[in-house]
Structure formats: structure tokens, C-alpha cells
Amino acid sequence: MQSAGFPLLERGYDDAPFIYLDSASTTPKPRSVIDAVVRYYETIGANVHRGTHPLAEAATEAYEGARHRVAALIGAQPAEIVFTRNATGSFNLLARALRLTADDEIVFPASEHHSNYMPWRVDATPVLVDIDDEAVPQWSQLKSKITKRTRLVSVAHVSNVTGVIAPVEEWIETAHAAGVPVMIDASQSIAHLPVDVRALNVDFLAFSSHKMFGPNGVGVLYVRRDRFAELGLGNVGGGMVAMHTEDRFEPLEAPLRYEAGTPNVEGVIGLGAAVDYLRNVGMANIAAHSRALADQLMRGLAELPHATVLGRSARERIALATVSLPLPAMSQQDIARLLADAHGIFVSGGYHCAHVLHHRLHLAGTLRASAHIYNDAADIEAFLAALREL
């Protein structure tokens, strides 16, 4: 493992080295991100968009500077970036702002993460695109699923269960041809692949800071500027009001109208530092490294007897692979714990917030390994060797 620059990985767990293969859940933070958060606490510590004293001005400058960095990362304008608590918060905010009703249909694959499923089913009607026996959506179904009641098409750029890269360009083109906007979940792709919202021509896009080397508790909702006009409000309260009297109020212009209350200032500043880190490494370099580890993972898992490997036939993927091992009297969660205790390999075991996917495949959980830039071929081989031993 290439742990340099990541204090958590350098220190180890209980003073023992470990191999971290759970990046799809959350990523360790590089020193530059930690330093940015500590620097805010030690040198600024003020709220944003409120006071006029030097500390408040410095906080606002750093916070808005992070907004510019995030916008540049995905090819957006700063005014199109809304900060939320996480990707889940972004989906919920959009669901509220769309003012959905039970007559509205939201089309998305049955493989989606709960965060791209639950917000749509609460007030609207989900319409699922089927998945095959490897958990890969049957992409060609989209056109037949869109009706006059379809309000939105939503899909993960990369599946958090299979690691498969979706043909989002084709889906956006199909949806737009029917006059339907598209929401992209970039939670798993944002730190592995270059993402350009202008090139994609996507309407909405969401991701979380904690999956891209940034702090927890920060998410991003990208809204194409012309789409703001059709959205209602989300959260309301302090910080989003331009004028408020007893009989009326006027909200601020977007994106601030969607950032009510004191935001996670230090988290947003840390996210800006994480974006700098990603761009310094280079998204093209990260993507190449991710694909190389993905190839190694899939080749090794394919050699395991009786193992069920999800998304095994897909060619485009990141360094994330999921498998079900038929070990007597052991759940996939048990296997994950055994890997940690006996081999110092940290992976995820369970349903990965995708119950519908697992129910459709009749799987009682799966084992997921997800690598990143601090991993190398030796880490992948250690994981595969442990599975072969089991």
C-alpha cells in the first residue's frame, strides 16, 4: 500500500499495518485536507456570509473559494454548486425542490443505492429498469420506461455495488429526447474518473466529499443554471433570505437560497483542499490506476471456484469489485470480519445500501473490495490470496 501522505494509513490500526480496501464507503484523508480543516479552526473559526469583521470575511472567502474549486473540477459555474450534508442530502433536496407528487414517475435502475431510491419513492412513483443476473442494468430498457408522467431519470455514474461505469451519455440523450431531465449520482465516479457536466449536458449531479478524500458531512448538488427556475425551495431559515417581513419574504439567489443555516464551513474548506489534491495527482492518472487495479481484481475473482462475481462481464469499471463466497455457516459480513482479523484487510460485507439489488439476485449480502490511489497491485494480490486461502 502506498500510504505516504495519509496519516491514518501510515499509523495503522492498533499499531499494526492494514490494507484498506473500503474506499467505496469512505476514503482516508490526506494530510493537506486535515491541515486545511485544522487551519480553519486555528486561524479563522468564523461563520460565512454574515459578519463584516476580518475573520468573517476570511471564512467567506475560503468557503466561496472551495465552491470555485468544486465547480472547476466538474466543468461547472460556481453559481451552479449547492453545498449539502452529503449526496443523500442532495437527492433529498432535489426531491423537495421538484415538488413531486404520486403522479410523477422517476425512472432509475433497480441496482441504485438507497440514497438514489428512497427520496423518489416517498413522494413520487419509482419506475425500475431491470438488472441482469450480474446486477448490471439492462440499459436498453430506458426508452420503454419513459412515459408522459416521467418527471426525472436518475442513475449512478458508477455502481457502488459492481463498480460498473454506466453509459450515462446515452441515457442523457435518450431522456432529453423525451423532454425529461437527468440526475447523475457521481458519488463513486467523482474521485476515479474525469467528470464534465458540460460535456455530459446533465441537468443535476450529486456527490459526497467523504468519498473523494474530503471531510465527512459535506455533499454537492450541481444544478444546471437554467434548471433553477423550475425548482421550489428546499430547507428554509437563516442565511437564505434576502428580505423577510411579517407578510412576505424573498429568498436569495441560487445557490445560497438552498444553503439555509450555518453550513459545515470547515468541511467545505476541506473539500476544496481535497479537490486540489485530486487535481494535483491528475484525474487521468487516477483513472488509469483505477482501471489497472480493477482488471487485476476481476481476473483474480474469476478464478475463485463457485464464487458469484457481480458485473463480471462489464468492460468499463473502476477499482471496485463485489463477490459472494459460498462458505458454509459464514455470512459475507463474517468473511469481511475474518479478513480484517486474520489478514489485516479491510473490506465491506453486507448489502451496501442496495437491498433491492441483492433481493433480486437472491443474495444474502456480498463482499466488496474497493481500491484507490493509496493501493497497489500487492494489496490486490494479498486480498485475492486471502480469499483463495478461505
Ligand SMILES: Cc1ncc(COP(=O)(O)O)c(C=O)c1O
Contents of the next structure:
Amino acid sequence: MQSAGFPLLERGYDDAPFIYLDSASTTPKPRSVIDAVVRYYETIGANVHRGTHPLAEAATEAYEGARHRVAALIGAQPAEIVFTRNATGSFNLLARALRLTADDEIVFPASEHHSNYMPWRVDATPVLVDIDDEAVPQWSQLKSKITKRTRLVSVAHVSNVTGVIAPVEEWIETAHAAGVPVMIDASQSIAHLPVDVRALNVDFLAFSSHKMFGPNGVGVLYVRRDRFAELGLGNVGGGMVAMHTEDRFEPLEAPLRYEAGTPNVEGVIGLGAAVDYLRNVGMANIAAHSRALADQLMRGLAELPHATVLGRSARERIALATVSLPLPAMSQQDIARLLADAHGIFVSGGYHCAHVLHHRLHLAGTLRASAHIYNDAADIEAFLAALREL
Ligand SMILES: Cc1ncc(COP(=O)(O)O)c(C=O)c1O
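What does the same protein look like in the form predicted together with the named molecule, given that the last one was the form predicted on its own?
All chains and molecules follow, beginning with the one already shown.
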């Protein structure tokens, strides 16, 4: 582990070192992010967009500064960045603002995370793109799934189960050719790959702060500027109206229109520091490191007899691999626990919020290892060695 600058990793758990291979779930935070949150409470501590004293002004400036940083990271304009609670909140906000009904069809792969599945099944009608026996979507099906009732195509840029990078450019082109907007779930790509919303020409994009070295409780919904016009309201309440009388109200312009109530000010400021951190390391450097660890992971897993490795044939991936090991009397969750207790290797075991994927493949859970910039080849080798031993 290259723990320097990540207090949690430097300290270990209960003072014992561990190998953290669960970054797809959430990432530890660098010192600069923790400091930014603490500094807010120690030196500002005020609410945003209201109040006329210096602390309130400083809070608003820091909060809006973070919006500029997030926008710059993905090539957007600040006015296109809506802060939410998490990626899940971004999907739910969009589902509500699109004013969906059961007549509306939303097309997405059967492998999607529940957060890019549940809002569409509750508010509209899901149309699933099938997956193959490695859990990879059959990308070419998209065109045949789009009908006159399709309101949106939604897809994970990188699957949180397979780590495979989706051909999002092609999907956006296909959907747009049919006049359908596209939502990209960048939850797993945002901290591994450069993401440029202008180059992609994507309509909507969502991600969470906590998977990109930022604090919990903050998400982002990017909305291409021209798309706001067709959206209804999201949450309503304080902070999102310009004028409110007994007879009528006037909502503020986006993005504040979609940020009702006191936001997670410290979280947003911490996210701004996380963006600085990512950009200092350099997204191209991070992508290259992720790629190298991914190759090592996949080579090692391919040598394990009897292991089912999801997405094994796909070439484009990040440092995330998911496997099912047929061990008698041990579930994949048990194996994850054993790796933690016997080897100090922390991975995920279970369904990774993708039940439909697992049901379709008849898998009772899987084991997922996901690496990031603080991991090195020795960490991957330790994981592979532990699996070989099992
Ligand atoms: C691909 C993907 N989408 C959405 C989410 C939901 O993120 P959050 O729980 O931060 O809302 C996750 C989190 O695991 C994810 O991996």
C-alpha cells in the first residue's frame, strides 16, 4: 500500500495494517480533504446563499468554488452542476424532474446498480438490455430496444461489478440518432478515467463524492444546459424559490432550483478539495495506474482453476475484478470475511447492489476486489496469493 497522505491507511485498523481493495464501495480520504472539512467548521461554519454577514459570504464563496472545480473536472459549466446527496439522489432527482409515467420506457442494461434501476422501475417502465454469461451487456441490442416510448437511455460508464468500461460514445450516438437523451452513471469511472461531458455530448451524468476521495453525503447531477428547459421541479422548499406568495411562486434558475434546503456545505467543500487532489495526481496518471493493476488482476485470476471471473473477455476495464470461487461450504461473503480476518485484505462479498445481474447468472453473490492509487502490485499479488491458497 502507498498509504502516505491517507490517514486511515497510515493508521491501519485497530493499529494493524490492512490492504484496502474495496475502493469501488468507497475510497479513504486524503489529508487535504479531511483538512478542508475541518477548516470549514473551524473558520466558516455558516449556511450558504442566505445571510449577509462575512461568514455567510465565505461559506457561499467556498461552496460555489467547489462547484467550479467539479465543473472543470468534467468539462462542464458551473451552472450545469447540481449537488445532491449521492449518485442515488441524482438518479431519483432526474426521475422526478422528468415527470415520468408508466408509459415511459427507460432503456438500460440488466447489469446496472440498483441506483440506476430502482428509480426507473418505480417511476417508469424499465426495458433491459441483456447481459452475456460474463455479465457484460450485449451492447448491440440498444437500437432494437428503443421505441417511440423511450424517454431515456441510462448506462454505467464502468460497471461496479465487472469493472468493464462501456462503449458510451457509441451508445450516446445510437440514442441521439433516435432522438433519445442519455444518462451516464459515472460513479465508478469518475475517479479512474478522464470524463469530459462536452466530448461525450451526454445529456445527464451522475456520480458520488465518496468514491472519488471526497466526503460522504454529496452527489453530483450534471445536466446539459439546454436540458433544464424540459425538466420539472425536484425537491421543493427553502433555498430554491426566488419569490413565494400565497398565490404563486417563482423557482430560482438551475442549479439552485434543484438544491432545496441546507446542503451538505462541508461535504461540497471537501469534494472541491478531492477534485484538486485528483487533478494534482492527474487523471491520465490515475487511468494508467488503474489499467496496470487491472491487467495484473485479470492475469492472476485467469490462472485460478474453477474460478468464474466476470467480464473476463472485455479489454477495456479499470482496476476492479469480480470472481466467484466454488468452495464447499463457503459463500462468497464468507470468503471475503476470511480474507479480512486471516490476511488483512479488505474486499467486498455479496451482490454489490446488482441483484438482477446475479440472478440472471445464477450466482449467489460474488467477491469483488477494487484497487486505486494507494494500491500497488504487491497488494494485488497478496490478494491473488490468498485466493490461490484457498
Ligand atoms: C455504478 C454505481 N452506481 C451508483 C452507485 C450508488 O452510489 P451511492 O450509494 O453513492 O449513491 C454506486 C455505488 O456503489 C455504483 O457503484
